[in-house]
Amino acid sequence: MAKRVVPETARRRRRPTKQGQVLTHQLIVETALRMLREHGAAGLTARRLGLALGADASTVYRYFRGMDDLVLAIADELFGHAVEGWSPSGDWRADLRELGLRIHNAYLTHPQAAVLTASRVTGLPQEVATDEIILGILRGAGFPDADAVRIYHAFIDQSLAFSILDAATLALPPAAREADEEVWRDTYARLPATTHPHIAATAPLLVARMNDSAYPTALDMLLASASAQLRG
């Protein structure tokens, strides 16, 4: 049977915790991301999270039924980093084009967190407004419901894939990441013409370009593909 939640107004403490903070479910939530930064995913515990809280490990329940339950919170408040300040232009393709790179930030801007919530469907307030907000752009862009919902689909699937992608290289040991981004000049920029003539052909453009991000190139792809959709 999954754990009762206590009320928000029955589970605020009436003390400062011992490092003088009085838990909320947003600090709760602050802290977690934290220490995903500087633990992974299996520093976070409900034990090391009490301690980081200075709070009974128990107490994190009274807030969340589980931790999967805070594992779905952290992935909402990604959504609502992403969204922070952002307002329409009144350019669909514009908008829809910052908003896949806001999203795709905030999860960079926590790779352990991204390689653990990225994966998940919350429907929590902050993706639901995201959510709500791209079909919005694209219904009143003129496209028929049908189309909107097929490229929202390609659209938030390709920046959260892309968000784990990328993350999982960022969290990465740093060693272990220098060493798959020498691959490319050290191994593909000296194989011979003769055996691989189309690698060592574009080896200068790889070397250049393997080791960013594809996801804004991939992203203007969708973005004209359903562009030339619309005028068609």
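The structure above corresponds to the form predicted on its own; please give the structure of the form predicted together with another copy of the chain next.
Chain alone follows, minus partners and molecules.
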């Protein structure tokens, strides 16, 4: 075949799809983002993307080598969304907290993008820009380079990792979530204090928190530890 290569230069020749749509990388990424937002991670498929674009599924492959390439482009875009409109306050701890929550939130609807961002470090522009910001905050706060890099790594991976986890919960249909909650409540309430004293003692607390994301806690703990390191 004619080697479905994706050219790097900007395209100048265009032909509309059957529905009259003119495609670009940008348009495809934006459409994909909208689909993810509206239908969740499982809702983005080549076929449906093609449909949403008014084009054949295979047309997507003229622009991206495969779905992974597309998701990678989406992933980079999300870093841009995460820091959009943000500016440093001067308080490193508050700044990192804000950025952590923003990144976590941006990837919440796009867990597949989080997986790729973390596993396939490809140096895409928005990702690099975000890295620079985070490292800048840490070094500006006075962390020695080795510590700054270590904390940066833990910080960014933790935000992405929790996004994936929390996204899975979010993606469940409400009915399934309620059913699970019921089972859980039952199971934990039924455990006798003789065999499971600690669960029995804390069951109400456990149940009350079971639907919350643990990310804010984990983030705060990471920042508290970093702060202690800085002072110590």
